[in-house]
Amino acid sequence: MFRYIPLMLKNCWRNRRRTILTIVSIGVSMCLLGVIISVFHAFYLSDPTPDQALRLVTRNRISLTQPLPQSYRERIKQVPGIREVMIAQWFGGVYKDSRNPDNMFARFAVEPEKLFGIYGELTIPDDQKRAFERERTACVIGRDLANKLNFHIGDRITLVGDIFPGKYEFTVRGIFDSPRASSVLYFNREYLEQSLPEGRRGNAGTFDILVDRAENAPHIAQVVDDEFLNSPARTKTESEQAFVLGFVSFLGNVKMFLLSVSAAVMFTILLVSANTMAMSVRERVREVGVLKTLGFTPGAILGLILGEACAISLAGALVGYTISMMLTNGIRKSPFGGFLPPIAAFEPGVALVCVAAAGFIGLISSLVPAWGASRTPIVEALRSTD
């Protein structure tokens, strides 16, 4: 069958316009499929990084919007296996014009002296780190945010609070590097606390926990939750990866949505490829008869047509997946990339799924017309006028 590959490839270009349009159509569909599968893989199938595996997040069991007493921190820190606990508070707020997507980035109130210990993958010069810890109105920002909004050390950033009303001014004292999207700003939680009325002080949004060993994390999470089992505000402790997925769940059943769209995309590709192959085979009925008179077996003819369909589908898959890598990289670097699990621009498993899906679609879409052509009698095929 391999000796027929040149003939297969030549047949692909018999009608170049139709072939190009088919490849483009499949490419667009495979591009969408590649992005969806990449996101699905990052959300539900990827393993946490070594740093992520050492982190847990404790929040209010009812909802992320409900705070926890900050006094829980000391009780959590007493649990065996926990190395450090940090209070973190989502701030929200508005920077300049909220209608501009470039002004959207994450803002967290944290404990400066603990931030870079818990998030060990963040790197920052020691002098900038010390300045952040000393100054109450200091903040540190990610490299991506600094590049996007052209921030520099010493610049002032003003945020208008919404969850915490008021006008907050910060001075950039450090820029950190991160292996993942870093469009984020961290500032001193004490600054936020002192600006709040007495009744709103003493609360925490979440507790970020650093454990000693990754394999102990599930047990430690259970122990922490058991500690507050009979407390007025019960806790839910989960891995950092599960916590991030909790944000995603606010949108609904994201997993079912992604699977449904993937199925719809594959069905569309199947229809496009099937239509192309049906037209191609119908135009070549007489040619099939000639090939049979020259000694081509029904199996060889079946293989030629199936191979042609698969070649076109795989070409479309290659084009589509190449574009999807660019789009996936754009998602990873978007303002919301910091809220998502790490999404790799190229993931071998995702590439394999896309190629396999394209090959399967090419095979299925051409099977019926190819089978019919291979079983057409020579006399009937030569009489065809299509």
The other form holds:
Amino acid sequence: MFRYIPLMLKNCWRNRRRTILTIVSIGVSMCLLGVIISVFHAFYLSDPTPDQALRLVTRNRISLTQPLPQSYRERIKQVPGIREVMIAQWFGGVYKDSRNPDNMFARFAVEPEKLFGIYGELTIPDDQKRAFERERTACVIGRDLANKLNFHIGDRITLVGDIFPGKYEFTVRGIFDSPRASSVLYFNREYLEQSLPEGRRGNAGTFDILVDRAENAPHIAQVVDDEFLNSPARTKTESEQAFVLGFVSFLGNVKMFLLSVSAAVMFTILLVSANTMAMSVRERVREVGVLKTLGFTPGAILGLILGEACAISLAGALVGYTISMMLTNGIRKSPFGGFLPPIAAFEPGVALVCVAAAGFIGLISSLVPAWGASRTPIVEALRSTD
Amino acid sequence: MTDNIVISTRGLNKEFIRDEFHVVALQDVGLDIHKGEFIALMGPSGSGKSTLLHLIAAMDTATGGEIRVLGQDLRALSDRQIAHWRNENIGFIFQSFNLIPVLTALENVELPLKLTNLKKQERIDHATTALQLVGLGDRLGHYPRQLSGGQEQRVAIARAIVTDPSLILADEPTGNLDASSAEEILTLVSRLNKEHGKTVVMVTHDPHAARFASKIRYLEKGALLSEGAVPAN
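The structure above corresponds to the form predicted on its own; please give the structure of the form predicted in complex with the partner chain next.
Time for the whole complex; same chain goes first.
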């Protein structure tokens, strides 16, 4: 079969414009498919990092929007196997003009002395960390955010609260590095607490928990929830990954959405490819007759045409996946990247799915015309006009 | 003499339905062609010349009668076996050359050898030799569009002989050529017959072309006229 490859490739290149347009069409679709599968993989199939595997998040069982009493923290900390518990509060708010997407970044009120212990993958110079812990209005920001908005140590940042009304002024005391997107600002929860009216104090959005061993995490999560089984505000404790997925589920049935779009994309590519292959084969019926006259078997003809379609599809997949890697990298570094699980620009499993999808599309799209051509009687094929 | 018969047909029939009309393309054709002969099949359009050629090449199947080519009963072979048999034993020359446009002259001639067990270098050597034999040793890398009609047909002849078949079948090989190119092609086919011992069956309308053959047989309305007979009109 290998000896037919040059013929196959030359046939692909027979109508260059059409082949290039087909490759581009498949490439665009495969790019979209690559991004969607990367996101899907990151959400639903990727393993947690070692740091993530040690973390649990406890929230109100009713909804993430419902707070929990901060007093739960001490009770949670009593659970065996828990090394640290930190209150984290989603702040929201507006920085300058909210219509500018660059001004969108995550803001959390946290306990400064615990932040870098629980999120061990975040690195920050010791002096900056100490300054953050010391100063009530201090904040630390991720490197991505600092680079994007040109923030430096000592700069002042003003946020206007929406969930927590008021004007909050912070001083940048540290810039941390993170292996994932770091368009995020952390500030001292005490500052938020003291700014709130009496009735709104003493609450926690979530409790971020650090456990001693990853394999104990599911059991600990159960013990924590059992602890508050009969409390007025029951808890839901889950892995950090599951928590992020819960966050994403606010958007709707994301899993179904991603799968539906993937299916639609696949179907579109299939139509494009099938149309191209049908045209390509129809133009060459006479040549098929000639090849058969020379001694090519119907199987060889079938293989040639299927191989041709697969080559075009795979070229499209290569182009598409290369672009999708760039886009995925862009998503990872975008403001939204901080809300998502880490999305790898190159993921072997995703690449494999894209290649397999391209091969499948090549085969299916050309099967009918290839089968028809391989079965056309020689005399009939030779009679057809170009 | 019987041992020398390479093509033998007895009571050969070919009928088909086209646009609801029942067409009798060949009826009761009995023909013996001996090894080394150069036969011209002549007759008006629709007389069944090409149909007979296609049946000899196993490109089509008869609806009745017997046909043995090179001692082989073609009806006993599967599609796959027929394809291999054709590759090994038949060289076919078309009227409209039918070269693959995306392949060079060398690649076109190499094409039938891809179905053999020859290694790449051997295939190239054989194809080069065949092209040299037809006088195109200096056009190996040329694409069909870069060749004249006569040169294209010579490439097609090289392709037909590259597997060294015993039987060469030509369907109006000069039909698309000017007089001078036609002369060259017919001389070449004649050389293949005389110098290389190939048995040639050529379908033609052209009486001048037929003169290159050692024997002329006529078909009329699907029937083969007896040897030496010519159509009345």
